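Below you'll find only one chain, the form predicted alone, shown as structure tokens.
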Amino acid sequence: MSTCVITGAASGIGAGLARQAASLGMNLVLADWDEAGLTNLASSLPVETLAMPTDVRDDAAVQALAAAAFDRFGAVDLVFNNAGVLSSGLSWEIDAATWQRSLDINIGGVVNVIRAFVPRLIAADRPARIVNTSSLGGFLTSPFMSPYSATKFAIVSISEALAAELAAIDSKVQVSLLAPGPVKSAIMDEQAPAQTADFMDMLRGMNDENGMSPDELARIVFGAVERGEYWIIPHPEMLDAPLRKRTEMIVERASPTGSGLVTAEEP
């Protein structure tokens, strides 16, 4: 692999992936709406890097990103579809703009990257991989983070469908789903409304204490990519037992109890 594209690259998971790719000598195409953070990261990496400020909600901007990546490097081997946001609140009190922002970035952004890059990857007729970032929250619901849960569940579905479609046309392009648990990043830094401020403070504390570093996560991710794995689950100990319990709940038609990603308690 020689060229890697990363959205949401300026910080957190994306920056960790960029540093790991650079350590492997890959050319990099980095995208984020944080232009200053993107520039700082790009200047710190010892490889050829194209840094493009990009809002993944903007289809034309993502198409331009893909065109620039192929124009600059001739081919793309690995695409990390990683940009995302997390908002909290009571489902019925989260305002329409916040809901729409989550849908537009976490789902719309993923779809825009797929639409921009996958046709080019298919046309190149060479092995390549797109890695969509979901979360343990894409399998296990959480109270007070409904937009995040809904959009991360959607990424799980989109990724499975995409993988099946590429296999159906015998494409050399493959898919991975990345679903991390706690990682030290700024995704939880958005100001929470009063009703969920204590809940988010608790989550941030847990994340700061127990979260995996972005660089450690990146090493796990690149190892899984090298092995050709679809499911990239860096925190299996946090997923497997709760997912079995949730699946049993559905099969048995039991009512939800809030025993998903985070146990429901009064915020």
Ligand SMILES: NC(=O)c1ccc[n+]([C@@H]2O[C@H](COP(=O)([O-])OP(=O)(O)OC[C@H]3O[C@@H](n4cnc5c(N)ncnc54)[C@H](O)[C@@H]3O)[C@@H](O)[C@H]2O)c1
Second form
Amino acid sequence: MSTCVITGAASGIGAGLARQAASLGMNLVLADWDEAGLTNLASSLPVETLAMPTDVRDDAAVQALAAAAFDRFGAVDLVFNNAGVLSSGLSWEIDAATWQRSLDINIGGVVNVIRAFVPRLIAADRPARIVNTSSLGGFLTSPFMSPYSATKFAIVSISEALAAELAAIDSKVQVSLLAPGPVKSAIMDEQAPAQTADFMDMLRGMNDENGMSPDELARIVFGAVERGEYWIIPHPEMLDAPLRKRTEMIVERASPTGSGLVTAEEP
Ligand SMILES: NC(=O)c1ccc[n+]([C@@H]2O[C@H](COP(=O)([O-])OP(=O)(O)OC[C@H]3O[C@@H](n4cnc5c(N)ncnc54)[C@H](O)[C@@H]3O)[C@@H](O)[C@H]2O)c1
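Provide the structure of the form predicted together with the ligand, given the form predicted alone shown above.
To see the whole picture, the full complex is given below, headed by that same chain.
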């Protein structure tokens, strides 16, 4: 029986991953700071589940989560480093606390999970995988949501560094980078400031209409995990052409505002 850990499990993508892992008969360790959501989800799943209210910003709490996961199940096979938040606004008007919150959750939380779980996974000396969640926004700049864009770019580089480091020590632990496009979830529920309210309404509308369901996403993710893939890109049609264009923009030293890449309308 294998064991799967999911942060940010109470909603959206995390909950979809939990349902998919449960359908495969995995033991589950679910973490979220939304205690009620976590309890609800855990009670709906037909597998052995450890649900631990956890704020991923809190290093000691994440260490306790890892210790509890290994204590309860003896081993961990799959870790979804998934918890995240999205704030919008004009870069210079987003207040310091909002900037810090995004940095602390979307980067600090992911780093806490890496620091708590990876040493234990290495010590276990058996195949395991950590899946870090970035976004298409981790490859393509998103104006009007700079804290999100910046933190998701960071996860792309942290994940590549982690994969190279684990390979350098011949570890059996592997890394995947998950970069979804639009998925139906609560990620855009945060109140937007007046300047970006219309922009966020437009994005929310697009997600509600065209977003993939978390359960469909989870099936794609588990398929990629099964195949041992590093890059998990569920919406390739939304990434490849703009990423080529962005890369060309950089090597040709073209201006980002004149390249047609920054296309969002002024909010
Ligand atoms: N939904 C999308 O379109 C989309 C696209 C690309 C990437 N993502 C990424 O997927 C991940 C999951 O997001 P989602 O769309 O399911 O959103 P969501 O808001 O539905 O779920 C995020 C979960 O993370 C939890 N969380 C937030 N901060 C936390 C903290 N400090 N400690 C513990 N838990 C915390 C929330 O309570 C929530 O349950 C995020 O990293 C997000 O950036 C989402």
